[in-house]
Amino acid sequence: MKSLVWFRSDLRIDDNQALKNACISSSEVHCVYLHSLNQNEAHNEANCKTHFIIENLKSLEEDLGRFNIPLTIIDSNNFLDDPNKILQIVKERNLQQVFWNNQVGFDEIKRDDMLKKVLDENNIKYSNYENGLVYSPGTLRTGDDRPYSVFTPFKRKWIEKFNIDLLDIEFNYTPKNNTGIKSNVNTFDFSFKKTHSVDMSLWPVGEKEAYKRLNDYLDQKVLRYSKDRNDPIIDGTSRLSPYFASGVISPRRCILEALKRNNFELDSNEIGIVKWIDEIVWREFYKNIMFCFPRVSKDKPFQEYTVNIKWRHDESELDAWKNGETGFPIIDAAMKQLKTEGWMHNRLRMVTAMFFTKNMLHDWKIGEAFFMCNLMDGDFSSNNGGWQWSSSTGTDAAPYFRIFNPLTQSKNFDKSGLFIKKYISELEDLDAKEIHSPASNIRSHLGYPEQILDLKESRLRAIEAFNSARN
């Protein structure tokens, strides 16, 4: 049999259910990736992420080539165009079956339903699988058969149902019959124009590099994860999120390798490993939320009453936040890290998002979109879930009256101001007492802006806005 594998957010060979099953059932395998600048723009995909994906496609082409599997890039207008593009290549190459791994967004599910209909109408078989998730979205249910909307009971059920066979992902690929078709990744015109300023050397491409990063982290740093994960100047996190977002490495592979180092215990033994696995389960939780509650894919809050919040909109404040010029050093350093690295430390994502939605009282959807437009690891479900958590509009959200004080956060997690100094050169000579909130005369002398708002007043304003929305 001759089959087609459609790559989407799964740019890897390891733990790729669609590719694996195509190779098992087929003597000849073709692969395709649909590239759409229009769709990327519609979904706020970051320029740096598109850059990362293109480079990883080149690496994937080489990996597939070892097994005589060609990778063809095809230009598509948008999701509505995708089903016919797939049908066209199937007919042109006389292929009998299409394989793909699922995505959980509303638009993606709608697109795949359209594809199924087109394939059914043309009597073409198809098979679809989960993209590296341990459990299919929607399958973990509460006692009264409802989807979970709070993380802790979701995780409890996740562990209760867990069986090591769920991580049976090892598979040895063997060469397939030569298709006579050459891959076109290196000759395809992606029409990509670099507009980002991210240091791409921070993110070496390819599945081998992702796997090396995983093993280096597990061997050298994960045991300190619980202690180091909130300090942004310490390289205490795995920085695997860009590889997750584009599917260069799978969550199941990461969990399996972590469990090997923890005597296969999910909730005991090394606390650093347990906590690190928790963070991967969070990603699965947010995908579960997006699948079970499609409204969060449609710019709607999970907490429905919060649609009544009267958000402010101040263009000067918005620009100050985007450019790292709010006058709050920890916020500004975090925003500059985003622009420099295409990535932000997770603790600071919460701090900056809460400052944006609570102190500034700006609509979370604007901040969510800005992050997606700049994140190398932009993952719709995780980014949406994080922003809605911080803004108290989402599932398992922080209580609306819980508002991180950025000065307190700065003093607690960047005690010496080393992170601030790394990204705000104007403040690099200040001591630990001055740097978190420099005096006005120091700001003036160093050319660093005054604070754009009063923390106490803005906190009370936010609480009033949420109270009004509830009544």
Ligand SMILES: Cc1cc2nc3c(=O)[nH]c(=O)nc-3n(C[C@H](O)[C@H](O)[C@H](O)COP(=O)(O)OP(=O)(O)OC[C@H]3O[C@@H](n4cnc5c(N)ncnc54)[C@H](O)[C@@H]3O)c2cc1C
Second form
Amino acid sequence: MKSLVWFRSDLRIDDNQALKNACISSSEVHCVYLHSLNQNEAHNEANCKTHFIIENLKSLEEDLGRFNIPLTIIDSNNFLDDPNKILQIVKERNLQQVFWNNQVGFDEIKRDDMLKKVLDENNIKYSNYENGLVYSPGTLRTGDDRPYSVFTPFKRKWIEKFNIDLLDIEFNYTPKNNTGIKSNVNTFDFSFKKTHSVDMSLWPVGEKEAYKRLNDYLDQKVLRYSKDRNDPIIDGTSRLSPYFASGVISPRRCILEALKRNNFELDSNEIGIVKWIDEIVWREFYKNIMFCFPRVSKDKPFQEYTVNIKWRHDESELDAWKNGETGFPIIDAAMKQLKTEGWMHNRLRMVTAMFFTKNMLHDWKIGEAFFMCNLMDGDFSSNNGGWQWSSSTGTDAAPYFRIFNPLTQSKNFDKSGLFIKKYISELEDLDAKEIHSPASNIRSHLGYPEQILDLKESRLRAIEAFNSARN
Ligand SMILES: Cc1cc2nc3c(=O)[nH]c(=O)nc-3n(C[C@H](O)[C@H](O)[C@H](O)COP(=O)(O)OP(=O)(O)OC[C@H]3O[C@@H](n4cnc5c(N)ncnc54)[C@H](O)[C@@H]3O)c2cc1C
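Form predicted alone already given; the form predicted together with the ligand follows:
Full complex below, order starting with the chain above.
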């Protein structure tokens, strides 16, 4: 049989069920990636992420080439265009079956349903699989057969049902028959214009690099994860998220390699490893939420009453936040990290998002879109989950009256101000006492802005807005 594998957010060979099953059942395997700048823009995909994907496609082409599997890039206008593009290549090459790995967003599911219809109408077989998740979204259910909307019971069930066969991912690829088709990644015109200022050397491309990052992290740092994960100046987290988001590494691979270093214990032994796996389960949890409650995919809050919140809109505050000029050093340093690295530390994602939605009282959807437009690891479900958590509009969200004070967060998690100094050079000579909230005369002397809002007043304003929305 001759088959087609459609790569989307799964740019890897390892633990790629679509590719593996195509290889098992077919003598000839062709691969395709549909490139659409329009669609990327419609979904707020960051320019740096598109750049990362293009470079990873080059690496994927090489890896597939070792097994005589060509990778063809095709231009597509948008998701509506995709099914016919797939049908066209299937017909042109006389292929008999199409394989792909699922995505959980509403538009993605709708696109795949259209594809299934087109393939059915043309009597072409297809098979689809999960993209490295341990459980298919929607399959873990509560006692009364509902999808989970709170993390802790979800995780409990996740562990209860777990058995090591769920991580049975080892597979030895062997060369397929030659297709006579040449890959085109290096000659394809992606029409990509670089507009970002991210230092791409932070994110070396390819599956081998991702795997190396995973093993280095597990060998050298994971045991200190619980201790180090909240301090943004310590490189205490794995920084694997861009690789997860584009599918260059699989979550099941990460969990398996972590378990190998923990006697295969999921919730005991090394606390750092247990906690790190927990975070990968959070990722799976948010994918479940998006799948089971598609409204969150459509700009709707999980907590329905919060549609009544009267969000403010102040263009100059918005610009100050985006540009890292709020006058709150920890917020500004975090926003600068986002621009220069295409990544922000998790603690600071929570702090900046909460400042945006509570102190500024701006609509979480605007912040969500801005993050997505700038994150190398932009992942719709995790980003949406994180924003809805921070704005108290989501599942399992922070209670609306528990609002992080950015100055306290700064003192607790960047005690000596080293993180702030790394990103705001104007403040590099300040001491640990002054740096979190410099006095007015120091600000004017250093050219650092005044605070754009009063923390106490803005906190009360947010609580009032949530109270009014509830009544
Ligand atoms: C407002 C906000 C927006 C976010 N947007 C994204 C996003 O677009 N893409 C994204 O991957 N993560 C997002 N997160 C989650 C988290 O901040 C990042 O996954 C994490 O910072 C990535 O760094 P790391 O790879 O070093 O993580 P590690 O701490 O090493 O964790 C390992 C992996 O677990 C997953 N993970 C960790 N924390 C979370 C979490 N809170 N929720 C879901 N998955 C998690 C990630 O895949 C991560 O790579 C967001 C969080 C918030 C609060």
